[in-house]
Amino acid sequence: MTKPRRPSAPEQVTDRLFATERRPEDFRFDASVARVFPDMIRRSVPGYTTIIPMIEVITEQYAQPGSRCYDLGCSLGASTLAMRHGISQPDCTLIGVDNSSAMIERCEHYIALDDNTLPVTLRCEDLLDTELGNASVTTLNFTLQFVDPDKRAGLLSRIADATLPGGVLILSEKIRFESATEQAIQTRLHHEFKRANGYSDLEISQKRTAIEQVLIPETLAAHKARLLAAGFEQVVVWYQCFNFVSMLAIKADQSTE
């Protein structure tokens, strides 16, 4: 049988918000962001092109029969499609949750474009406090990293009790390291990525001065040990490039225990 045919990509505005000298304010994923964010994401975010096509994969490992797959921070959509493509188990519901109408509006555009009949429920909502249960496949695209660090434990918690055996949590993040040598190493390659696809020394500075307050990264073992105490069995490191890693969090499969 023939897989549907994938949604085009979505239409790359070249990102130039912080090309001209600017006022500094936080970032704010607001309609502005929304235009420019595939470009956006793709020249900032190292390995984010290899990371989408892998939560497909590992949801069709990990989706269960008549389960709740949850994108949590959906933003536009293209996690919440690579899922919709790796779900073959049936009766799986399918749920994608952002508090920015601006990137909700824009991810129901796009899934309005995929072939893919696999129907897919959207929340303009914060995740913080929508309603979980039932799941098997749970992603956080680099969202928690946006969440107030003295509510991340609670999330995932939270998302840990609703996961059933055997389920899993997909969680990338931007981190930082103990090491003040390394962590000035891999900023210095990040910034060297940016340059690589175009950014000027002004924009990477100027993003940085906004995203700083709102944008609050981790140690990896601190992320690690969070996920065990929050009622994960195993958290597997799948990907890293640079300062950018995307974890597993595997839930006990009561049934092999």
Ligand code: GEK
The other form holds:
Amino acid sequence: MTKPRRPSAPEQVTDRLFATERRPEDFRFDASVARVFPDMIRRSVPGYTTIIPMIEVITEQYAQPGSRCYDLGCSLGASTLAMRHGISQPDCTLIGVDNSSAMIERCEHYIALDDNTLPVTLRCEDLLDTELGNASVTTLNFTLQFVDPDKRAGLLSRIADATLPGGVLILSEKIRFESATEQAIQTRLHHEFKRANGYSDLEISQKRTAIEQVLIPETLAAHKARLLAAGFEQVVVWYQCFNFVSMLAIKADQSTE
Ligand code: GEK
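Starting from the form predicted on its own above, please write out the structure of the form predicted in complex with the ligand.
First the chain shown before, then all remaining chains and molecules of the complex.
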């Protein structure tokens, strides 16, 4: 059977949101960000364009028949669509959650354009309150970093409790480093990546000011320890580019318990 065809990439509006000298307000996922989001995330997050198709590959491996798959912080649905195309098991349900109505409205549009027919439920709500259960694959693709650090452990425990034996959490995050030298090297390389993608020094510095109180990165060691404490058995780093990492946290299979 041939797989349904993927829709062409969303029309990209160029991100110039931080190209002014005005002191930026704290970053919010409002309509102006949703409008430029595909361009913004592609030019700002090293590895994003590799991680999205790999989410499809990972979902294909871990989705279980009759289970639910969640994309928490789905934005415009890039990971949701990757998961949709990766699910080949019968009777799966796919749920995307985001608390930005501007994101969810546009996400609905992109889901409708896609010609895979697996139903997708979109919930415009806080992922901290969203109902979770019977999960085989959950994705937090660059979303946990925006959650209040005090609430992260509770959320991950809730996800682990909702995950079936052998199920997984795909967790992608911007990270920080214990070593000041490594932090400086990786930050410089990230900024070079943004420059190479056409952002000016002004745009890089204005975005940094806007986002520093909103996106709180943690170390890889902190992420791994918290995932294990939450109830996952294995944590594997499957991707890293500069200070951007994606992990696979795997719940023990019953047969290995
Ligand atoms: C992608 N995963 O393209 N509840 C629900 N949504 C939230 C919350 C919350 N508490 N906090 C933040 N968000 C996507 C990219 S972007 C990452 C994810 C980035 C949402 C927020 O509204 C935004 O849409 C998303 O998480 C983060 O694969 O911009 O770097």
